[in-house]
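The chain that follows stands alone, in the form predicted alone, written as structure tokens.
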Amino acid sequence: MRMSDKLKSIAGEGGDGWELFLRARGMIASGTPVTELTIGEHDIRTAAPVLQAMHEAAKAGNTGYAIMHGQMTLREAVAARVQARTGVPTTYENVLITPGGQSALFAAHIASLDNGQTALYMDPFYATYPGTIRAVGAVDKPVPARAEHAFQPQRADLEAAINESTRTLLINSPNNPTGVIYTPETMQMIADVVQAHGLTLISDEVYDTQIWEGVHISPRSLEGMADHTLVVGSMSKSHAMTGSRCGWLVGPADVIDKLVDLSTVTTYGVPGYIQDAALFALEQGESFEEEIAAPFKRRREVTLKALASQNILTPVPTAGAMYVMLDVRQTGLTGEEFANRLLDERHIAVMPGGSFGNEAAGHVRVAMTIEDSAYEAALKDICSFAAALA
């Protein structure tokens, strides 16, 4: 059969940048021990009480076709959470329940872009961003957030990227891969640019419970932005429910209402027993979210302590999320060369910064996602490897 150009374009000409991850998984499958610090998945699994809630919901019969927008109780709980965190009046009418944050991201772009229009996103970026944009028939265009500016977007770079076909801007704070949180000044600048050019802002906030320094500001809370912003959220990072695939999109009520048409022809909703489990998890409150985030907060301190004893690897000041970015250029290697040699010679897998865009070249991303003592040992090995190279 003839494949559509749209399907063939999703990965892009350069692939998706995850070759090292796949190579590490191949080594593990062949029996080679590898310390894997690549993907953002908790080393703990979904909490037993959440699984019990899921089990009880399924046993009680909530296994049929789901309501397309999501169950009213869950939509109301998400709305209450968003309102409490941001101060923005939010009701169930502003919430669409989706099969994970990625589905919400796709829905946001479907809602705001027509074929051939341009969608901006900040570089460094989460790996699926350009493919998601191309999948809806739009033109993806990265905007640099440069290392010399601590990966904070600059107005001049945003303004330079906007043209007559530009319709959306996608941001992610706390940021994957850098761990950077956009400052209040950066967020206000972004809001000003969005409103000045009549853009839709898509804000990926799946790491909003992982804040180590500073504050997280949802741009939807800024003056005039509620009608210009779509917010992506998820149970995956905040509640360790990665495999359950339950997320949401928050935005203007008329957009959310119309997105039921997309759910009808794609996902047909999220299973009811999954939604019941998500509702149970949300009802456990902030203390449960803090418990899920605590290991990464500890490991951030371990990271800073380990890196303070050497001067070859320079960490990006990580203020949130479950990652640390390391500048490896003093070793004389590119990020890709460093990551591949680290895998071959020390059997430690990290992600080359170039997997997340041009602005992360010369860096590697380390996921703080294994048990504390193993993580500390891996960090020391990475520092030793870098010292030997330098």
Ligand SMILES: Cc1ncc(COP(=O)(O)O)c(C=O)c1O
Given for the second form:
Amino acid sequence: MRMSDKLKSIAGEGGDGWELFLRARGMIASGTPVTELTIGEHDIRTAAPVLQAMHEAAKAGNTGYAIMHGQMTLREAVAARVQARTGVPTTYENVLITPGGQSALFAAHIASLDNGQTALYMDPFYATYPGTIRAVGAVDKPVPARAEHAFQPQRADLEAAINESTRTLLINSPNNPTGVIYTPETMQMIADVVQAHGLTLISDEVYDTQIWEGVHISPRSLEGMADHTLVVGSMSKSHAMTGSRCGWLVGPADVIDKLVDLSTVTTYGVPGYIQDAALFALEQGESFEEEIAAPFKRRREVTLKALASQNILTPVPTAGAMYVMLDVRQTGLTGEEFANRLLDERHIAVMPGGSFGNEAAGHVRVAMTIEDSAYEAALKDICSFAAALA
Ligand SMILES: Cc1ncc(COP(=O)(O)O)c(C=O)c1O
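In place of the form predicted alone, output the structure of the form predicted together with the ligand.
Let's see the whole complex now, leading with the same chain.
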């Protein structure tokens, strides 16, 4: 069968960045124990009461076709959470329930780009961004957020990237992979640029409950931005529900309303029993979200302490999310070489920074996603590996 160029373009020419992860999984499958610090998934599973709510909902018969926009109760709960966190008036009409944040990212780009138009995204970036943009028929264009600027986007770089075909800018704060949170000044600058050029801002906020330092500002709350911003949210990271595939897109009511057409021809909504479980999880409030985030907060402290006693690996000053990025350039290796040798020689899997764009090359991303003592031991091993190289 002849495959479309569009399908072939999704992963991109240099692969999609998951090669090391797949190699580590291959080693594990063939019996080699590997300490996995690669993907952003909790070591805890979905909480038992949330599973119970899911089970009850399914048993009660919420197993039929779901309502495409999402169940009203869940849309209202998400709207209330968004309003409480940002102060922006938000109703169910501003909320589309999607199968995870990834689906919301796709919906946001479908909603705002026509074929051949250009979509900007900050580099370093979550690995699916360029493929998502190409999948909707748009042109993906990375904008550097450089290590020397602590990975904060700069106005000059944004301005230099924008031309007459540019329609959207995708940002992610707290950021995967860097762990950086955009400062209030950065967010205001982004809002100014977006408004000056008539762009749509797509703000991926799936890590909004993982804030270790400073504050997270949702750009939708900045003056004049509610009409120009689509916010991506998800139950995956905040409520340890990665496999349940439940997220949302928040934006102007007319756009959200029209996006039902996309749900109709793609996902046909999110299963009702999953939405009931998500509603139950949201109803547990902030203390539940803090409980889910607590292990990463602890491990971040462990990370900073372990790295303070050496001077070869430099951590990017992280403020949020479940990752820490390490600058490995003093070892003389690239991020890719470091990660591959660490896997072969110490059986520890971390992601090469290059999987997340050019600006993260020379770094590796460590996911703080295994139990505390194993995590601490792995970090010490990474430090001793780096010391031996240097
Ligand atoms: C920045 C970012 N956005 C979106 C997603 C997608 O998450 P999900 O589709 O599970 O909600 C992820 C997952 O790792 C992510 O890191």
